[in-house]
Amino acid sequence: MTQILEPDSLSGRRALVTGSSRGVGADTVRYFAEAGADVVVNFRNKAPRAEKLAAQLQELGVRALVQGADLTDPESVAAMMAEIKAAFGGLDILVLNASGGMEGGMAEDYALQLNRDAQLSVLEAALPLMGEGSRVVFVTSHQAHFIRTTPTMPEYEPVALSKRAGEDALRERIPELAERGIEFVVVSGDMIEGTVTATLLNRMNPGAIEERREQAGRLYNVAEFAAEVARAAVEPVPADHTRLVGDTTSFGA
């Protein structure tokens, strides 16, 4: 992977990326570690994969803490934060990357539980660990960010609505975060090549990825989008707290 952030630019900083055992989260946490940050690799149920990634990151000379947690369970989240406090003493970067809702066999309101309620729960639990100069990054998709004005494919609509609800609920916390000296930014990206969500959508709606690629001109891959998420954690926050990645013309932006 290409070095995205300046070497040692995050030395001494501590970062938690939720859902970071694979995909965008894994690449984001790797970019942070390459820049010298101590990192938390969070997973839901794939411990070996998370431990393998952490071992690779430790070879970079940083601390990499592996933490499994069910983000929809406040007790599980609280236990994770207690471990982070014990190991690192606090947090400087919180990337709310984990999301879902297309998994089979889950409760009818699972998407809302994970994409709205759990995001607020993780933020609430992390706030005591975060001080002035820290930053919260929420990762979403154009299909969710623009869902109020631009319809998305029916298969994804419940997830899109739940992610937009999560974004709205987090944005309501901006004044409180600002009072604490904590910055907040949303990173919204187009459909990402190689993600679980894109694969599932293409399985349910064959040709969806190809159609979106033609509309947009090109789609970002996992590593490219993760680079934008990593940059969002360090670069100046836009006035509207929103960083749009990829084509937005189809969404009226």
Ligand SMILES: NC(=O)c1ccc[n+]([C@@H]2O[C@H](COP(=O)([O-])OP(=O)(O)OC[C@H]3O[C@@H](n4cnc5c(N)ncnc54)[C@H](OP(=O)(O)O)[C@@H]3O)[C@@H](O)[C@H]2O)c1
Given for the second form:
Amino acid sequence: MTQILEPDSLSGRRALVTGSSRGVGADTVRYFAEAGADVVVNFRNKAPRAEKLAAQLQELGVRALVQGADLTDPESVAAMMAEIKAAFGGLDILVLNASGGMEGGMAEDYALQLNRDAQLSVLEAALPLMGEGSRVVFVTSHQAHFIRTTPTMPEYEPVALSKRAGEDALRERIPELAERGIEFVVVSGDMIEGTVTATLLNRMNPGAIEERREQAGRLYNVAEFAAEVARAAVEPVPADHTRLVGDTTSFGA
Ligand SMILES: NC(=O)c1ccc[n+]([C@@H]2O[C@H](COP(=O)([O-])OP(=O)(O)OC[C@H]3O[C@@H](n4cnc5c(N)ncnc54)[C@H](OP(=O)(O)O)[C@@H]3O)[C@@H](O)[C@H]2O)c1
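Can you return the structure of this protein in the form predicted together with this ligand rather than the form predicted alone?
What follows is the entire complex, opening with the chain shown before.
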């Protein structure tokens, strides 16, 4: 992976990326650490992966705290924030990346629990740790961001609706965040090649990835999209608090 942010540009800053044991979250947390930030690697199930990543990041000379927490469980979130406070004293960057809803064996409303309710409760629990000049980044997909105007695959629709509901609920907090001097930005991207979700959707809808690639011209991979998420945490926030990654013409944008 190439370095995306200026070396040492995040020295002394502290970042939590939810769902950073794998995928986009793992690459994002690595970019922050490469820029000198102390980081929190959060996972739900994949403890060994999270531990391995944290060990690699520590070799860069930063602090890397591993926190297992199911974000749909408020007690688990509170315990994670208490650990972060004790270890780092606060947070400068919160990336709300963790997402789900297509897992089997979960409650019927699990997508809403994770993609809307848990996003709000993580923000709520993190706020006491965040001061002026800190930033919240919410990660979503074009398929979710544009769900009100552009239909998506039926298997992804509940996830898309729940992620859009989460985005809307977070956006309602912008005035309050602004009062506290906390910035907020949404990063939205197309299907990402090589991810579990895209692979699963492609299995259910053979040819879906290829079709999207043709419509969009090209699709981002995990490292490329994570680079956009990392940049969103440091570059000026667009006036509409939205960073759209890649081609959006087929979404009417
Ligand atoms: N995949 C795509 O094609 C795509 C496209 C555009 C945007 N995005 C967005 O990018 C973000 C990351 O996507 P991804 O594909 O990298 O995700 P992923 O590979 O499915 O990883 C999800 C991460 O979230 C964690 N997680 C899931 N449920 C959790 C819970 N209840 N509590 C705590 N952590 C939980 C997982 O932890 P464990 O590993 O421990 O299970 C994992 O670290 C999402 O917001 C997604 O909407 C993805």
